[in-house]
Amino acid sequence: MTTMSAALAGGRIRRLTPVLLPLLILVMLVGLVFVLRPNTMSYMGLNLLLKLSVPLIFAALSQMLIISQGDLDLSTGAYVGFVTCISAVYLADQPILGWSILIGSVLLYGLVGLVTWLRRLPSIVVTLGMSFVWLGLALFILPSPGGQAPDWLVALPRLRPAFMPFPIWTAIVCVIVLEFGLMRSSAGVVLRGAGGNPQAMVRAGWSVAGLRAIAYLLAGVCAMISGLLLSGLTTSGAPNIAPSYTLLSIASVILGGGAFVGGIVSPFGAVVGAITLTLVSSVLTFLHVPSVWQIGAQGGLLILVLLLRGLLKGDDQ
């Protein structure tokens, strides 16, 4: 019985390793930040430290929905920049036109998911092409950084909710909504099944094309929120404001336990991964590491986590 209990406990730990490992690294980073900058151990300190993670959290959740279908979205960063331009140019003075463009862009996101499945096109190629489309449209709307985000959007990241800063509340709400909506509901299981085992879903009578369109639509909504929040933080828009979001969002999902095989994702892990990558930049800044090395450090952290995950799971591949 003791041996069986130990085996069950070991299996449970191995299953939780993909999520617990980045969480452990996040806790270590937060502890290091508190040691380097003790004044961050306050409501305002945490708010300043984590506010840049909020747009990346939504970009990571957008990428997570695409990865759940076994695809990759290489247009995330360009689309986020496009949304900041719409926000800075239209939402304040012509809100109906601005929201119409945003809704149309989200519908186009869903259309991409539909077309890639029906025509059996590789998502990497299609979304890479879409990244140029979004960038071109953004440059047409706002050729140079500027504009003005609407007042309500600028005020949103500056909210001071009770007990915890806005970024922490946002992370908690995102995790709760997607953990129950995507991981624990029957609809979420079906949606993930379209990426994990599409042939089985077809045999069960589901339309994989429709499910993939829904997943891409939801991804577009998350990416749109990311762009709006980024525009609120910067109070303006710029076509090239978020090119790094594409790779950072992919890294956040993989860091948080996701896999490229489809169907294997974790909203909690993606959120933790996004916050972790944001904190890595802050820690390196506090240590006076040049910014050109920070992206390399984030990549090194991702490789380290993957190696540790493989060792703890006993994966010898």
Second form
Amino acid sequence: MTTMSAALAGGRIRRLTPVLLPLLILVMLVGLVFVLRPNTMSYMGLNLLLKLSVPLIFAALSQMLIISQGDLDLSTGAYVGFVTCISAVYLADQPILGWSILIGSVLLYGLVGLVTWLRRLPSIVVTLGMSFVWLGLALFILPSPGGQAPDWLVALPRLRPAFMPFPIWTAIVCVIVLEFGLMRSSAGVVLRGAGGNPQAMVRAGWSVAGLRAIAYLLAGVCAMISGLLLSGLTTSGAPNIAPSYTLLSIASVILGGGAFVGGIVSPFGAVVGAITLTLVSSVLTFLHVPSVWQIGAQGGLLILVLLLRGLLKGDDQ
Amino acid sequence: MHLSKSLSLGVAAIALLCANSVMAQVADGDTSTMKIGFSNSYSGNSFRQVMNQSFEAIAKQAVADGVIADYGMVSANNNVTEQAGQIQNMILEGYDAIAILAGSDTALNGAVRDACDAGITVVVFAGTVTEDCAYNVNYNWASMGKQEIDFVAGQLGDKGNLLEIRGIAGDSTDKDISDGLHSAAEAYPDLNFVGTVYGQWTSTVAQKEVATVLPTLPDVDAVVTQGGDGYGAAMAFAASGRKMPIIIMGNRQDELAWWKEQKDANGYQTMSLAATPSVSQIAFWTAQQILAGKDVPKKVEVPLLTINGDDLDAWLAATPVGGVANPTYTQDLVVKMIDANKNGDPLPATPAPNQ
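Switching conditions: you have the form predicted alone, so give me the form predicted in complex with the partner chain.
The complete assembly is shown below, putting the previous chain first.
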């Protein structure tokens, strides 16, 4: 309530719009789901409803870190699929090999960040290329869907923590960690600065190449967590399990108030955006909208939010 | 004495009859307040669309008859995470049973487990999931190969040259049918496979592939197929001017029409067999019967639709041009299938439609 009354004080509303708007939409969607299917209003119901948003939350956070560098990652979906294959094939029986591959792949993510900066390569093209690399490696490891994720990973999304279901806890912890780590801490400011104004960071004596490598590395870690959780949820792996994550993660970040110019992102917004996009498809199912229309409807919602944001913000940008 | 003996015999006979009718018993538990859902992994081809229509037709009728309260259908766009999400939504929507055509053997295990935990009956059909709590309704593809070989051997007097048309390399159904063919052929040492082509279950591809390989082959007495390829094979043989072999057909309208034309002209004999899109109806009735309290085995094998010369006219008349023979499965017939599985009896044949 205090936020609301403070927000009424003019200027702040514009600053908060990018964050409040997705939250408003999320609240409306949840309300709609509760009206349509009252039995979702329970611990079990919320858990089922939000379960599949958890991997997407981490994919969105990964994408957010890349977008904070003014770049785009078109390999997120393929990489998440690759991680599910490693998880389903190696993590249970040969954990050391499995983790080595995963750590190596995260280091490769960092290397991509480094190389794109040093050679001034367009990230869209490089990550598109990487998406084929990940898909190829995934198909090599697991030619057809299957395998078995390790037991601890399958058990993770089945956890029943106190007070709130697992997905909500995860969302809250993610927001807190990243709000403090990326938005409030001085290290986070520097990291975002490397994307927002690299020249200024160079003049201040920072190595932009190093910062970008770190941002990409962290993005790799988030995407890896996404893949691990997805394989836990589905209990298996598949090279083509998550191609939609690439665009959904970008959409989550933008929906949550991020901008392509670099430096402007919001972990809270990205998490809310990811949950919103997951809920949209549930709402559309509950309304018996045919699934062929659902992808289109998700896109329509995204455009609507961006339009609203533009209207509320005015033209001061 | 005589009287009592014949009396007791008579009682025994009646008891036996009753036992027989009890075995084909439709469970009549009240399902009138229940909802059955269908989650299809993909609806982007004609087979899957006919499958959806078949499910909808039978479900709508069941609602009208008061057998169930409601039904629902969703399709994922060949995306298993989407399908898992849709199954989770169906759990929330309070379905009592969900029929699933799974996009993956394993990736839906989590969602299937959730459904079972919520007390929902899960029937997976025309494919499997490895989660134990689901009922599996599926064809025995190896038996398709055996049926073909037994028929061909009977026609040819146990000896002759065979051409095999396979489906798509690397596909598990293709492998199962082909393995069935070859292991059945081991019983007939004088049946020789003289060639193999991949027809991709498509008439045009099969025609091209058969035409390519034909000049290199000795006389071919029979062509064993996987469905959808028979008409193309016939065209290739006709163009080559060779003697027309026995070509096993796959229930497509063009195959049945060609067969009838040949049969009327020169008494051509073959058989036709394939899976049917209306297997979704078998899944529907299996789910309904489980809800009604019937004891159903976890694995239910369902028969392929086999068309013989006698039924050809009836099936051809009932099959639309460009379509595939698609019977309507009644509750009674599905119960007979379930009972045959339970008792280890031969599966019931699908009766030809009434003309």
